[in-house]
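Only one chain comes next, encoded as structure tokens, the form predicted alone.
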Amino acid sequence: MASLTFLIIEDSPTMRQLIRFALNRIPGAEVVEASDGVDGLKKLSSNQVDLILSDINMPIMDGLKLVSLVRSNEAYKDVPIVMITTEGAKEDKERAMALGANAYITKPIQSTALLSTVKELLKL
């Protein structure tokens, strides 16, 4: 199997290497972090990446603002955007996805429902 590259946009430590576990479970994962939306972007630049996942609340520039982003760059606009976050209300989930995102997964997360999203969204 091909290399997957994801890029995980969360300003929580714990929450990105809980993550990373998780994707680690897939064959060929390469993971990159960054801390909020801005660092995200930065490194979206220089990395080719297969899917991101992202926080909506984080210092700088919060998960929403990063979608409307990447959605509205050519190079980017087809990469797949999974938001996991805290927020649980059916009009930020509307919000997140009328942006453009493909997936919403509230916390705490599974990694048996993170990996099935993702392999989803990957046709994996």
Given for the second form:
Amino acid sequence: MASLTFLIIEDSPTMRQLIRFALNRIPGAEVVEASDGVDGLKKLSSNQVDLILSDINMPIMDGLKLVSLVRSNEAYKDVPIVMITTEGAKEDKERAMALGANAYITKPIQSTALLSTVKELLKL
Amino acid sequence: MSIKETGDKGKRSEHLEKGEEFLEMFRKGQEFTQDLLKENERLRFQVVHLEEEMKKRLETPDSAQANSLSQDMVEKLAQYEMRLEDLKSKLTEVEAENIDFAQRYIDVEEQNNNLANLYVASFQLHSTLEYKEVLQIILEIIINLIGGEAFAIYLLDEKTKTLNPEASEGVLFSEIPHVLLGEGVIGKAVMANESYFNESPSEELKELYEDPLVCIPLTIQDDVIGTIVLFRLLQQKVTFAPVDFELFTLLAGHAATAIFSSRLFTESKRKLSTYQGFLDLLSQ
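Moving on from the form predicted alone, kindly provide the form predicted together with the partner chain as a structure.
To see the whole picture, the full complex is given below, headed by that same chain.
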């Protein structure tokens, strides 16, 4: 299987490690980590990313702002984005999806649910 | 008698003979026709009889038909039926095995996820010796791995026997009450060094301070150094999963040692810098 690069944008190191653990189960997966939206955009510009997994509540730049910036950029507008957040309210999900997110997962995450979402988006 | 008369007589007798011959032929034809009609009737009767017999045979195929089949065919049929039965039972066994494997796969997958969560929690707890970072990691574990929305970390002041809030999430830090050891649900749980789980917690947060959802004493060997008190879960987290109880157990021991060692380290670092300052002053 060809290698896939995932960008995890999350301010919690615990969460980053947990997501990395889950993604490492996909053969050939490479993971790039970023601690906030700005860091995420930097890493996005220097890596060929296949899928972004982003938290919503982050310092400096939150996940929703990041989604709108990614979608407005011609180079990354088609990269699938999975939002991972503590916010379980329907409105939050609708807002994220309206901005251009492809999927929405609430915390605490289940590795199986995360993997099936990623596989579905990448058609693996 | 004239010649003409003699000739007429001869012709008449000829005609009579022919007429008789014709009548004889006609009689024979009549007899033949009757014979044919009789034969036809007999054959009809036979056809009806055969049809009835055929019908009876078709209606009762078991014994009659089975008897008509050769013994060899019957034996082969019996063998095939036995093989079919055998294959059916094997198929049932394989299906049951498949279900068992699928269930085992789900169990292993769940176990794998649980272990990953526990590993991550344990790894993160011992990844630093900075006291504030340790507290932050405990908060992250409770939010991200357990799904806690409102909770607090209390530490025990041995001198005053009071549990003082040290960090919190989802509630105003200033609103969290200090708890005396042995008082209320929290104080009693810590004193008894026993985890407390509330099956039907109150909706109101202020009441939750007195009757929280979960209270996990933080222990090093048999000494309690504090407690983690969970007031409310995230709205999408309906109930606790088995891994949550494992995480609580892990937090009870590992969070306690992480807090204790990081506090010691931070204090010793502060003292070291003070002593170093004195030494520098003396050596000048």
